[in-house]
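Given next, in structure tokens, is a single chain: the form predicted alone.
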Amino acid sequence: MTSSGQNPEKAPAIYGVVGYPVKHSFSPDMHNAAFKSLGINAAYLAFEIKPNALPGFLKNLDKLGISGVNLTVPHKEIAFKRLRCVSDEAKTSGTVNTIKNSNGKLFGESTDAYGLLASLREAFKLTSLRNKSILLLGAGGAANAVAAALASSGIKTLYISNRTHEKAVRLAEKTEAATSTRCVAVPLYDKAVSMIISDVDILINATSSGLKLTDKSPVTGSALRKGLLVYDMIYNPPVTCLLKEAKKAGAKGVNGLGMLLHQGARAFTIWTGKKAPLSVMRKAIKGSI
């Protein structure tokens, strides 16, 4: 007790986002607003950790007093390989984007697929993805995290296109085996992608192309078309090169802010056991733009 007879204020629980780079993340604003709104004594920070330093960082989460973290590029697959206890969703995707520390025991979860599906329905006013055809750009951690969920949502066909075609083939084969949904790997060059885009309802960018303002669109504007729904998982910058090309082509484009919101809300509930204040979190991330 203090000299005044009062108990000292309890230190806040520490959470955070781990990435490299990570300065672009809106997660601290979103989660700190959520903690404040519910009166939870906690703080959410950004930890910029190089990939080779991640295993040591995770090993010492308890010593550092960190109760949970989110993981972003390029750590999701590394974290999955380092954790002994993970959810079924994480096992399916081979990625982890959320870790809960329970007295030194780390539990890994993947909330990306949940976040993407919720955001797609919300952004494009879709009641269902049933019988839709989707082209997924990328075959890395982000694409692995959502491929099976997309294929399991009643869609007709999932096309996967990646700069390294062999990775697209492996992801398509793995996803089709796990879900029985038709999955096709497509070479990431204009002619092949253009042919597929003429047959799909939704294009989803799960590559990192667009994080830098100098990046080029992963597909050329001539490949896009009016009526196509274009979802870019990137949210900062809010208007990527792909979304600019989509607008020119008459397609409807949306960034990944909604995915950030919904995957973050699920992570919040995993950590706290409380329903996430979505309206508060949404306002916070919109204020970060």
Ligand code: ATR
Given for the second form:
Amino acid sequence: MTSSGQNPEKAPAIYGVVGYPVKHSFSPDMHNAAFKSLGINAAYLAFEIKPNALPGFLKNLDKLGISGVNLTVPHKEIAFKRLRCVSDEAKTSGTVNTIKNSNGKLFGESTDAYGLLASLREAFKLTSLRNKSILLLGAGGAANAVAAALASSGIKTLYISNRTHEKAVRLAEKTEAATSTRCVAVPLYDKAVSMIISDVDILINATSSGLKLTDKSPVTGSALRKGLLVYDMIYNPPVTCLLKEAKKAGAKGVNGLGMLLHQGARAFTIWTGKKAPLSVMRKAIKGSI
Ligand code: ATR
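If the structure you just shared is the form predicted alone, then what does the corresponding form predicted in complex with the named molecule look like?
To see the whole picture, the full complex is given below, headed by that same chain.
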């Protein structure tokens, strides 16, 4: 079996997404459509692996004949700790969401921040984030994966707000030390957030609040304003309570489908060395909702 599945005479190269749970993932549709459109002999599966079984799964990746995987919740930090070879982006974020198996050698990458930045530029028609101020909601795995990349994009200030304030303080300190960009932790209280939002161009939700249809918006609707750009990293459900509130306030809101697309496209290129067929992949995930 080749690692990139170039030879249609051979058994397909196997790729997949590893998560727990993983049933909801759109990645199989997206990557299988991409392989098909480029005539690559490969299949992308979903592997539901419990957190305590992940180290064993990764150790046996080569024996299982798997050429590469994506990792999703809750595996990104565990995978980072388990891999010996990781990219600079993975080191910065402390997470791995893509592994390439090259003849038994596993290499870990993090394509989430790339996906977010590409999606922000595309969704809000921005040529760059230079001199923008950004409010990042959350200080868990998703926020940690993107904070340093946001702060390294020439922005003026990165505000970080989280339900557990100490975690926001730690992430702000860590990110400022790594990037020299001004990072400020803001308590997740309506008054504090409202004041900051007047100085903010883009609000990004990296909390898990919104994944359930019954979840409330992580910030009150009255804190939002016309002209604010609101990006919710959640894509399922496609319209979260935060995005509903953004619409009511006259803000432009976008969900995280574009981030899913662009992080997946980057992973596809890492595995195959080929330019990802973006429009095919975009169509495949839109059909999944
Ligand atoms: P992920 O990997 O998706 O980021 P995580 O590491 O468990 O998952 O982090 C979840 C994030 O969502 C955290 O920032 C969490 O806040 P706490 O650090 O206080 O736990 C945030 N979060 C979860 N539920 C929330 C809610 N109802 N309101 C606001 N923030 C919430």
